[in-house]
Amino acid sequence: MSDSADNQAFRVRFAPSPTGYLHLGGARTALFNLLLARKRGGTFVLRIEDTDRSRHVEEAIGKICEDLRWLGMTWDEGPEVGGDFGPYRQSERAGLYDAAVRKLLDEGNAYHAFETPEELEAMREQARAAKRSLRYARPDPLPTEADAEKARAEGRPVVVRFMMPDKDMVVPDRLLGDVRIGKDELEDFIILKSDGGPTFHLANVVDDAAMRISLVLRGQEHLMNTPKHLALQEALGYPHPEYAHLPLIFNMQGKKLSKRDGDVDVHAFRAAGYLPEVMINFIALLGWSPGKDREKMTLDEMIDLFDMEGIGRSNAKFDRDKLGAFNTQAAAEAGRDRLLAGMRDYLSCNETPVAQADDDTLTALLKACEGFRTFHDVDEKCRFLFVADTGIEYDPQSVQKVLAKGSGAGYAMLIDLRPALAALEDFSAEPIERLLKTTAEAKGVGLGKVAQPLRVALTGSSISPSIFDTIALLGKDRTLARIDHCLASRE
């Protein structure tokens, strides 16, 4: 279908398997499909491919929906919203798959097979010994229905395999051009499992046809599946949707992005304190460029700028440092209400004492941490405020380096500072700053020699917002109480 085709009939889908939270690669696939649908006035369908019961996680469906909505993506048909082509969970569409299998069997395009796992493993061993890849050998003659019944009675696993045509297959790809796959790389594959459930291949093809999908836009890891799907469509008399396979997402070392690289799920970035508008902007740039070196875009701007010609063929690289820089800049430019809402969302995903803070306190913390990278940084720097003054846990390395070093020079500084802080009437940041700088000048030391002992005494570590804000946020009574507790805890 060309871009001039009836836009109202243009339908794309995102079809995740509910095994956990939404992966970054899946989020990109969903986003690109959404952008195409919105750009062309078409329909974006969310379909849950939950036929693999061994990996199914029921609560993952809600997690995927929540992750998509957090990113700002909504679907026109699918779970929670319905539509004319439902149900949108494959586990509820078994009748369609059974009918397709029956048609393929009746017309001689599929057959029963009943090798045991041990027999299949023996075939693999033979192939390895011959230094060739295993290619399933079609039986001759084909098993009959009676053979299948007998095998079931014997307790053997009975599956249905599709008969791949004996020819090379060409995948017309909107991004890669025509991709030819030789017949020697293709084999008869299972479409119905021994438990009676459909495989991914069958359910995928049946549902794309039933839901009138115009374009299948998915990752390149599915490229070798597409010849199978084209062959199934031909055998079932289905029209072929267009296909386009997105480049893979690699880490900065040029290897496929995986859990070994750290967070790869959308929820993990949400829980780490990234803004959703930053995440979706960054995800859009994984393999697509709007041109003119443009990088910063809202979702509406992406819709206006998106086209498939901007999708590259080379693999995308996930640059965490760049994402961090994006988020730092976005947070610096955001207004009070946006930051407060973002911080509240972060707190809803994490167990932290900071969650008890009211809006005014959170606003003060965000201001005290200006220049922060993520909301997690604000949380980490400010948790000390919500701990009992006598419950501070001191980082041993900070104590040794800042307080005990030099015959207890840091402790001595605290002893000198305490009466000066107690005498200070205005306990806001500016008077505190003047006091500490005056103390440093009088003692002939750098400000760090004054600030760091206080920071460790008040927070338990050498990391916090500016020392002036830290002291002001705690207030006089709590500041003095923590200094006393620190001095009393000396070994």
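Just so we're on the same page, rigid core means the largest C-alpha set that superposes within 1.5 Å between forms. Positions refer to the first chain, counted from 1. Predicted model only: the values in this text are computed from it and were never measured. First, how it differs from the form predicted in complex with glutamic acid (GLU).
With a cut-off of 2 Å and the rigid core superposed, V387 has a Cα displacement that falls short of the cut-off between these two forms.
Once both forms are overlaid on the rigid core, the distance between the two CA positions of S348 between these two forms is under 2 angstroms. Core-superposed comparison between these two forms: the C-alpha position of S314 differs by less than 2 Å.
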Second form
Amino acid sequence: MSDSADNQAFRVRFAPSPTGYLHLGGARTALFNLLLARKRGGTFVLRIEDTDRSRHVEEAIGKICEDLRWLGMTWDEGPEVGGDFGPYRQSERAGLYDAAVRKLLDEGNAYHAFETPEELEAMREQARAAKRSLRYARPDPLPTEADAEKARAEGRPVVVRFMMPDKDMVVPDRLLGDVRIGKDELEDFIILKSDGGPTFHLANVVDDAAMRISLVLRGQEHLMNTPKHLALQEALGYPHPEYAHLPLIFNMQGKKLSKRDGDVDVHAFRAAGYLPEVMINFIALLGWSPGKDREKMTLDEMIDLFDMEGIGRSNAKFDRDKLGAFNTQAAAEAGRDRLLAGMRDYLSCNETPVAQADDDTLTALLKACEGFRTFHDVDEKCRFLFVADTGIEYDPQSVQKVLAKGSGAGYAMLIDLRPALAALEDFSAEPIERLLKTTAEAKGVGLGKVAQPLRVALTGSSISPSIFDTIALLGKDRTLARIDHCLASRE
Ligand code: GLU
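Structure of the form predicted in complex with glutamic acid (GLU), please, following the form predicted alone?
Entire complex below, previous chain first.
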């Protein structure tokens, strides 16, 4: 491909900083970039912005890749897949950043600075007292390379600052229109840290140019960074990519979504037993709508329907209840194999005795829990099956309410039911249902008075699949053994 053709190609990227699990906001940025790339026949790049090396970076990169894949997203260039513009981790691209800093210094667009944190604070304090701008005051004359050498020898933190042009900046945003940022809000920012590593701003700009990114679609929290990036591009002689900043994601109370609102990491939703196709659908709706009240979509349908015009200008709302409703409906519509695979995936992320179940048992459990919201609910409701018959822990409140109350009416019910259950030949859900209903009728009580004592005796709690399924799943021997154990542990 010729250079100019390559330049014109539509290239977008998702550029996470590997600080932990992928969160919903990041997943949304990745998804919108992916959708645009697929829609326009462009390239979707995954770039890891690991200029802040902390101990857990390796692990975090793996997690981000895994979460993206779980959601069904794939990238055309990046870690694990390679590409023509690699390496795709900033920690492996130091030479490029050094060259850019050198160029900026040589051409008088950057300078060394070496204030200690205390001195910087004192400068800010003075500015505050004089009611001057708190921006870093550019020294005059500028320090020379020799000054920087001397400062380094004295053990001072030597950084390189970019000379921000003395003018208001306009960010031409594809979603927000022209956003003007006054020069008072912009200062000479650091591009090279005292440890010799590039800052986010420098590496981000150098790599967008080197990787020929044509559109930067990222969260609105980066809007104030963009004038800096535009100015750096000008000084380095790079073309400007287009920019578009996505609306923030808010909680239902209208505050910025944060960890305080509960799980916001994609992995947490996986571990809680949501289906990935539901998650990605839901994430797509955080700030985008295909119009005509359309909500349910597969990834392929989203690619077909996606365009920038459908992205909202106002903040997106994260509605957890709606997500739950989406998942409930999708699970109810999913076939056996899909549910089984989803349940296995859920189990692979959790420590639960239910993981021991074979496929037939799991299928029976999923069926018994029909109408469930998440795989976690299935897990919780069915754990009773995987504990020893004599190892059941009885929930004291349920015991009191269902068995002991009314001079032990619940226990009496168990004593009455035991021989009838023992005599039942076909121990499947239907005959069990008939038996329990007839018993309730004969005694002139509601079905609950029969079902609840059994449920507590068999599972230790008052939550389980339908009582008929619960009994059928346990089978006759275990049902009788549990009734006996419950009666024997009566106080
Ligand atoms: N590394 C930045 C972040 O995680 C991404 C910035 C960008 O997309 O330009 O927020």
